[in-house]
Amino acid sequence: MTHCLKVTGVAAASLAFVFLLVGRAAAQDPSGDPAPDPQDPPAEEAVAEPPVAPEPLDPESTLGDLLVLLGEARPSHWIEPTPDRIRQGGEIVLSGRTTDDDGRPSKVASPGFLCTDCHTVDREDPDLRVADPDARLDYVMQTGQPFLPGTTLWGVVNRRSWFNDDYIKKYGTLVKPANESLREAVFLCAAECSQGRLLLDWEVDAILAWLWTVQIRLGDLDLPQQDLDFLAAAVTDPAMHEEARARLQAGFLPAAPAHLRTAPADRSAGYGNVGDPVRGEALYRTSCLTCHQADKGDPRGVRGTFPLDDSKASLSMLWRNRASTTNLGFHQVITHGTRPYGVPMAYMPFFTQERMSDQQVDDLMAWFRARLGVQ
């Protein structure tokens, strides 16, 4: 008996130990972590922070500043646009001369031309991704701008090349440095295109400073909302910079395409399109008369070199000479321009395919026919 009782006591102790282990196991969750003591205060649950939406970008943000925010270095033609330089550059572009830092008048940049004789300083294309002269004519008819042979100076600082494509056929090796540098393009335009003098370095600095004030802004690109959201997020995420820059640059042409045109095989008949006289009249007024309108008060003489108006006398002269290969033939001068002559050395620049379409030339002819009553 005594032996049996002793064994029974050991067994009881063993069972108690087993029950203790089982109880501890039961108090654990499947992961093996101990269950919280019911007397402990309940633990606070972790709440995930909602993602912070990026601040929307201001539509007035300049393209140059946005590209810098997205990791791009300032281009070589960057000039800090200080008030004095902006004033000087704007005066040179718009009136041909300014005053230097000491208040002395500068020399006239060109005796025959202003920059704005060939270039407007405002947006001229409804869609900045294409060079469409027909859409451009519609746009300038709405905005009251001229329809000029040179591309607009608005946004020129945002381009990647200048004097590109077929301009090398006109200027030869002179155009090579100007193709890769806006600074060199300004020098070339002043000395060759404007038949003026070689500008001083500070004058080119001033022109560049002013040009940075008329650059493309984000709102001008008409980007879809998803691209705008992407750009806003990319500003603070370097991993997104390259794609963001690509989306920005896809919103406008990196260079103004320029390809030479040819005159129609039969200059008397034109290019063979059905002309629209209404658009032809608009073209005549916004393009031809912009430079050729008789203006005896013009001290530069540019508009008095070959004066025109909308009289039947002017239109008859142009119509009679439409097949001429001289400077009297409008097909000739639209296609090839004229050489500088006279004092000052005035001339007419040609229109590239992207600046005036074949259809527009036939529209011009249709207006001549309608105005003169000829077939």
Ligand code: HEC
Second form
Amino acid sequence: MTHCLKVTGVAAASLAFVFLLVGRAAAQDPSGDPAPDPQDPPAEEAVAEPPVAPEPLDPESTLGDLLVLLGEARPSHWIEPTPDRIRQGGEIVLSGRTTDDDGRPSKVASPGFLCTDCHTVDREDPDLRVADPDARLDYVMQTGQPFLPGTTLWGVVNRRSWFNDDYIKKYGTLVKPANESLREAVFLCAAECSQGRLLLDWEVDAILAWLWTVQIRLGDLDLPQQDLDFLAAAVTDPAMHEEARARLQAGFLPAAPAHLRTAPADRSAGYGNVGDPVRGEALYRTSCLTCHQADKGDPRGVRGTFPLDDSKASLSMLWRNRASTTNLGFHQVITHGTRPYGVPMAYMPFFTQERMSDQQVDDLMAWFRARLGVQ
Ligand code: HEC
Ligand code: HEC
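Starting from the form predicted alone above, please write out the structure of the form predicted in complex with heme C.
Next comes the full complex, this chain leading.
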């Protein structure tokens, strides 16, 4: 078995985890009735206290507020972002722990990982309507961000489902609750992807509150002027609400698509595209080295046990093992990830097709070839 999510390795552990999720839902809802979510006010209430409509529509307006103005109820992961919760959530995401309401330090969320080892918290795609890793690499090269296996947490509150497509196919019931609820996705990823502990309810609240502060804003969408005019008119005309929401939603992906990669049939040769060594080097630096560089002083560095750098020794080791179907083969780890081992247990998450393209893997090979002077 190979894994991307931590996935403790044994089926029993995964099953226990599912029971845990079920048990948790049951605990919140002893009556067995559909649990009234305190964060999910009835639609009338959400409409009764709408955010103030900026005039004309401000590019800084958040998608969350705009959708409410256009008649939609807040989603179930809505939480009023109070200053305390925002601070706590930001601290958990960016530095792994926070202080509770009484000022006591919380336990670290994970001994091995920060959320930001695998997710950035900024925009990473030039066009929010497509998940194109080649365009993303250009974008992160300009903005100086890393190129990571998890999608950005920026705008994650604006999505409609999580752990999509092949994550559902591969992990089934383990990720089903997370597919349907961002609250469950955060809870799952903290425990499984991050190999951390189960977060407490207030910690998940805090993370959600903070995530609502890094959402997509109107100006981030490349909407044509006619759509912007339509939206501005729609705010005060309920008959236009549905169409306006549709135009807004068309400006970005409602869910991050996720399809498993396949390793090249001939691992020595790669996928057969002409590789670009310059882009390959950029990928190596923004992706592989972000996690593998030996400099443990970098707060983003994964606490792993496999240091890489751009020396010929590092590269020739990777190149030599390229056909290997063990963890030493880079096709192997990019496609399948590794299982957790070491102290603290660290593993490499796999990249999906949407997170790394075949072309990029061939670019990486071209950089190894160029740097090592091999054919
Ligand atoms: C070791 C890597 C890793 C760490 C650490 C990690 N994640 Fe993830 N996370 C992933 C991967 C891989 C996915 C699935 C791919 C994706 O982003 O859709 C994922 C998915 C998610 C999703 C669903 C995104 C979506 O749209 O499908 C959320 C939300 C999330 N993680 C939150 C967090 C939070 C919060 C933390 C820190 C507590 C965290 N993750 C830590 C790797 C990681
Ligand atoms: C999100 C962080 C992350 C990224 C990005 C990443 N790795 Fe990893 N990788 C890890 C971790 C963590 C491990 C397992 C622990 C370790 O050995 O350090 C690992 C393991 C490996 C291993 C297996 C080592 C062994 O002996 O088991 C190889 C080879 C490897 N990575 C190569 C790469 C290459 C090449 C890239 C770039 C395409 C890359 N990694 C990108 C985090 C990452």
